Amino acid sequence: MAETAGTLPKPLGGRTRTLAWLQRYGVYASVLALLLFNVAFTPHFLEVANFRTQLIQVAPIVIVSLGMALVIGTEGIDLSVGSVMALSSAMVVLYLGYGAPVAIVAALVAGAAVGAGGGALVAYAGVQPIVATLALLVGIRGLANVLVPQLTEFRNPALITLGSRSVLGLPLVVIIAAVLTAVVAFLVKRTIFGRQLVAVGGNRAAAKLSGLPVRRILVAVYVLSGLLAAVAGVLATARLQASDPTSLGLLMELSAITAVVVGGTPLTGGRVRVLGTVMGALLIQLLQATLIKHNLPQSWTQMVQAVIILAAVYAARGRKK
């Protein structure tokens, strides 16, 4: 019997296949291309000390990007992550007199509280995520500067260990970032919460009609984002042995969003690519390092990041069409 029109799916066109490939694998190809470029044209790039430095510097970006990926997976966005890093750094200094464990816990609680506030504004007050977290970006950065108005250095053995210790040759901050990556990947792929998160991002109305606790899921996601940003702030503070809320975490939200989008997680939600996010963070770090090593200004990195975001969004929209 003859097939009726519309019964067979239309084959993907060449342009659509290309966009789909770029969205899924473009970040890996870009990282490989940057690595090959640096091997060929950057002196001393293959030295162990250089790789160690790159891993240490990318660890906070990876940790913040993991939380951002969860938020974007629900069709949201969290612009407050850089300010949360600054606040957690200020909390470390304020509570360090009670011991390093208390200071770290205080910093993590502060980050989770900011995330809970943002999540409540989005889930219960109905505020758009970009508006809610933009307000937090400004307010929390101001609060951090009020708490610690200037660069404050300190010496604490426990924090020195956290920021500089290595285990089997790997920096502790890198190990922490790797463990958190595994935890988030497990959360997304192997738990009911992960499936609910993706369902909420894919179609919030349908998720609500099916009985999913949409509001609680949204709040939990923003809490996790704030908590991970606080972890990154604590690690950065421990590595620097100083707190400077004015500059710590500045523009981190741009790096995190770039890493997530380039890694294949669409801004429209419904999907979270954890490994892609990690590779996106590595791409951002390699790009910054390459420009610096070739005596180009830091502002070039921001312009290139903007172009990368636009290209990634274009590829995602083209694939969707």
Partner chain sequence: MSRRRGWAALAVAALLATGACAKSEDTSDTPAPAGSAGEQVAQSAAADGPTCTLQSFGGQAFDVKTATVGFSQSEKEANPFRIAETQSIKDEAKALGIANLRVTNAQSQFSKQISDVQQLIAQGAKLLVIAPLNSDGWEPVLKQAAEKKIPIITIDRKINAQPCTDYLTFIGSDFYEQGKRAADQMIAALGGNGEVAILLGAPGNNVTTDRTAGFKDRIAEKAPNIKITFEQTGEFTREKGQQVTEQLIQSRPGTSGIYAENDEMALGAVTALKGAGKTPGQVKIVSIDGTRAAVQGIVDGWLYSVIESNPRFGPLAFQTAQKFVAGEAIPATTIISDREYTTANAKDSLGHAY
Contents of the next structure:
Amino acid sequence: MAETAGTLPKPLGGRTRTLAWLQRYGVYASVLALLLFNVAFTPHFLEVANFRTQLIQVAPIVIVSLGMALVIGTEGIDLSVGSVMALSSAMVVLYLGYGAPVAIVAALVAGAAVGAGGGALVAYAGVQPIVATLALLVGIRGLANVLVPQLTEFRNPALITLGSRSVLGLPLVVIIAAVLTAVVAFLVKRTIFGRQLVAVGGNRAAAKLSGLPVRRILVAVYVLSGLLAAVAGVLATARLQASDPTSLGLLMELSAITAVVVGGTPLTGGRVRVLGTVMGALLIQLLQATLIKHNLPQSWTQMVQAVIILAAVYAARGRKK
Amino acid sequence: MSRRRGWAALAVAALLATGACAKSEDTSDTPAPAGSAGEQVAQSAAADGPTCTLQSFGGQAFDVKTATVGFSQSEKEANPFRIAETQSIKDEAKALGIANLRVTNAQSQFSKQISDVQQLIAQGAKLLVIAPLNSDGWEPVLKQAAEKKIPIITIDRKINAQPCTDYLTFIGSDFYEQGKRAADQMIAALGGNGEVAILLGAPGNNVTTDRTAGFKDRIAEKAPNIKITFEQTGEFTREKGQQVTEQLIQSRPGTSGIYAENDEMALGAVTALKGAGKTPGQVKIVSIDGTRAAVQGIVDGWLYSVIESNPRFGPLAFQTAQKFVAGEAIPATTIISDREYTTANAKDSLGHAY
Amino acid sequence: MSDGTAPVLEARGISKGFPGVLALDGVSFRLAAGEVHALVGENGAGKSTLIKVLTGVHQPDRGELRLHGGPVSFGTPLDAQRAGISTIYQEVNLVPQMSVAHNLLLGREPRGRLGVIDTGQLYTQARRVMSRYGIQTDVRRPLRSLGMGAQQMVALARAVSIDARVVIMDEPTSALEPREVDTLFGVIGDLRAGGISVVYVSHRLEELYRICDQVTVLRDGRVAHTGPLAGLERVKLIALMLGRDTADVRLRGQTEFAGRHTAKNGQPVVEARALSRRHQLHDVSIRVRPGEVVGLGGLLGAGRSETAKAIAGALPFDGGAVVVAGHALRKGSPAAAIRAGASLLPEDRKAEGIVPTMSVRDNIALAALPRLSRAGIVSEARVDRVVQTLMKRLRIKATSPHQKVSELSGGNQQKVLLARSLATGAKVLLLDEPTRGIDVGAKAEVQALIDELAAEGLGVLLISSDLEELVEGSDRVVVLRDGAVVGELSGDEVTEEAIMRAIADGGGVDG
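Okay, that's the form predicted alone, but what's the structure of the form predicted together with its partner chain?
Below is the entire complex, every chain and molecule, led by the chain shown above.
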């Protein structure tokens, strides 16, 4: 979606070309292969209810991954997303007394604030992204636990509706994820901000010399990542009909990074593939669903995920040489 | 530089401020916890197994009420079980007039628990109550305690050592037995026929292993027509319980029963069933723990039965300690008798649930 | 001096290659005892490679090293150190948090009974060493609390005190105050008297002539000259470094530059007033009028790139002002400079220029995006128009505007960067080595373009180490040395020889 067509690369070796193809389209091929496998071997797979389930479950991963893709596009990384989900979940139940809209706004503001903090550390204090956001990963989870020490149920009908209602047969959660995907794709492809963030990731010194507001761009990117993680946290909370900051969003950062990298966005930045990222998230979801449906241990998911990440990184590296 | 630090500090301050004007939903219609209701009852009689006396342990008599007593909790009080467990110890100590109770929490870090207990010993604790995070790795602590002849009562999880020499005694539930009783309930719910799915606890946890083995053994023994077709971990959390159940009911519509190895996963399964448009009781759910939300689930018709795993160790632990210092023989192992919640008693027993 | 006595350290016929380049090609180098030997050369001449071979960082492909007359080979820098070869880098490599005394005697602390460090003794010894180097300081203070010069001195004292026979100094004075330089030279004098040899790498001619006995000039990986420094004329030395023979005045017409441009009268399009930056720039003033090409001459490290960067907002300065098209610029803001109309083509194309992951089109539009968009949304049609025009105009060879820029040749990448500058609507171009590292054909094209642009009324500030290019392309040449303007040549005065002479002795017309 964010890629440009009509490129005629210089003649490449067969191996390099295969790797290039894999980096770009491998994720689509894998999703397709997994779909075909399930259609053939998984009972009740070709049912509307099944696709609903997968889309509902993948929605929070997609939303978090979109923000992660932007951050990775600037050669950064945001490890705090899972903890931000937990914080936003805590904020929602803490402020539910004022009604769902206020509670949701409070959660989103908290997510954006964490992003601003991380972004400021990266852009102005020069802290490495992995260090800055690792500190937030630990600290923000702790804060969420202090705010809501144990699983708390709620009955607010508006919030429950958000998590369970469908419009025209499509769950609200899925519609929101789709809209956000379109927004982020537009941001990357059509706006100054999108071009500039890619340039910051591709060559920071060049971006600076070209007069780009590098620091502001970095802060904005982390704010967006925090905001999107908070949206995912709100949706996951609405769906669970309870806030559980102890376990909500655990290891989400790994899933999101996997989705982004597998989707063809290199960890070295300078490129953002939005549709690829969504496909990456779908791949993780389908993989997990396939294992569960065939009653195979879920710990396999992690192992297969690891293999996929290695393959993606290998394809990216091999291509560079 | 200081301006930049200021920024970060500002962000953090803003975050901390967020909790200040919070106003959460009003949920006053849930009954308040009912004090000491639901106290544990010892199941195995003292005479059944080996016993221990002050003489055989080799300690000195002391007054539990005036002595320093240490309690080491393993995990943070973020789930109903741990909350109720710590509360019960504190409440009972207060009731008995124990002035010097020191409570520590290892936050799920075993190394911290070891140093916690060593701290308690250094602070002059005469009696230690420990909810161990692990069964192994206690040698250094046990050695220190044995030198000072400090009796250790371990609760809810055993440690691998010699009772009455390395430590005094263990009080806890029999997780295998809980699994068996859950199976009995499931057999009754399904009339001995049907497909059952298991929501496993966290992998590599002895609670998971025992509750699974007890359930499966009993089903194999009593109801060979019940088929266990699905076993997936829900990691003891509500969210995972919900997600796994969503996949389950979609791809295996024939599933008639779900055995959840704790209440949280069962409640997650209920959310999933509601989301899929099922009606209460359409899929029979049996779970273990006895939290208030789960017992309420029975009242509402979503859960069939809940086997209790009673966290209120306070009274039994201190009773045991008092008997011991008074010179009476105490059992090396005390298995507590857990209650069962079913449609018959759920409504009346809500006050007992934690 | 080198006759008769066997050299302390000698390199014979050293060759060292890296993928794509032969960094050293049969280089020989002799260092006699008690000699201060200058090692000079421009960018890419092979100085740093030679130093790395001498200190065991690199192993030579061919040739041999001899120490005290016998062959040696250093597998690691530690081997070289043990053999008595010490290196002092620009960046001092000590432990900043530890005290001066500890740094000085690290690993050789005086021990009392039980092997405990005898602190009293440590401080006494350290004070003795430091006073010998003329440094008055509390040796108990942490090293980082000292000035750069004093830190350098500690490094030097440490190097010498571990029985070094050869000390290699790489740009040791780049961060020193004049007074500190005097102290350093005093110490170097002491070393020489003590029979210790010094290899002295610097671009500052003054310094070389003050303290060096011998000089070796490297150019393109070969020895261009070696011999005593005293009898060597400065202008000759510069000619050797730049690869120009003063006797051989070539005919014009080697470059694509057509000749003089007609500068439009009126206000300068860019004016730098008395730019100063600690250790780098001293009162540099430059004006470029529309339609004029002003060359910046000088050796490596003279402050040419720094001047261009300071004007472009990419390098903060301590004093002075930059005025572009009548607007005084905010310091350190490339965005402000670009808005006002000044655009920099950086020296290092890969590191600071192209964004390799992006297309030719996006690279060209990068700096001009605010002009090519409305309400934050990029107008693709306008981008296409600008990109199309510029690609045609600069004859950029790419399969399509969407081809990745990293797939282009060096010359075409350079043109893409030039297009990026032009897309911003620049009124003045600051071109830092615009033709370095690109092939002959592309070089000629870029030179012709510079002419065209100037003819259209753009101001150009041209930095080039290629003297011929500088002379033929520029209407005026401002010569820098050690961060200060030492001469300005215009009209027929602009010749290679005049530039070299200006570099050598600050002659020429004062600017």
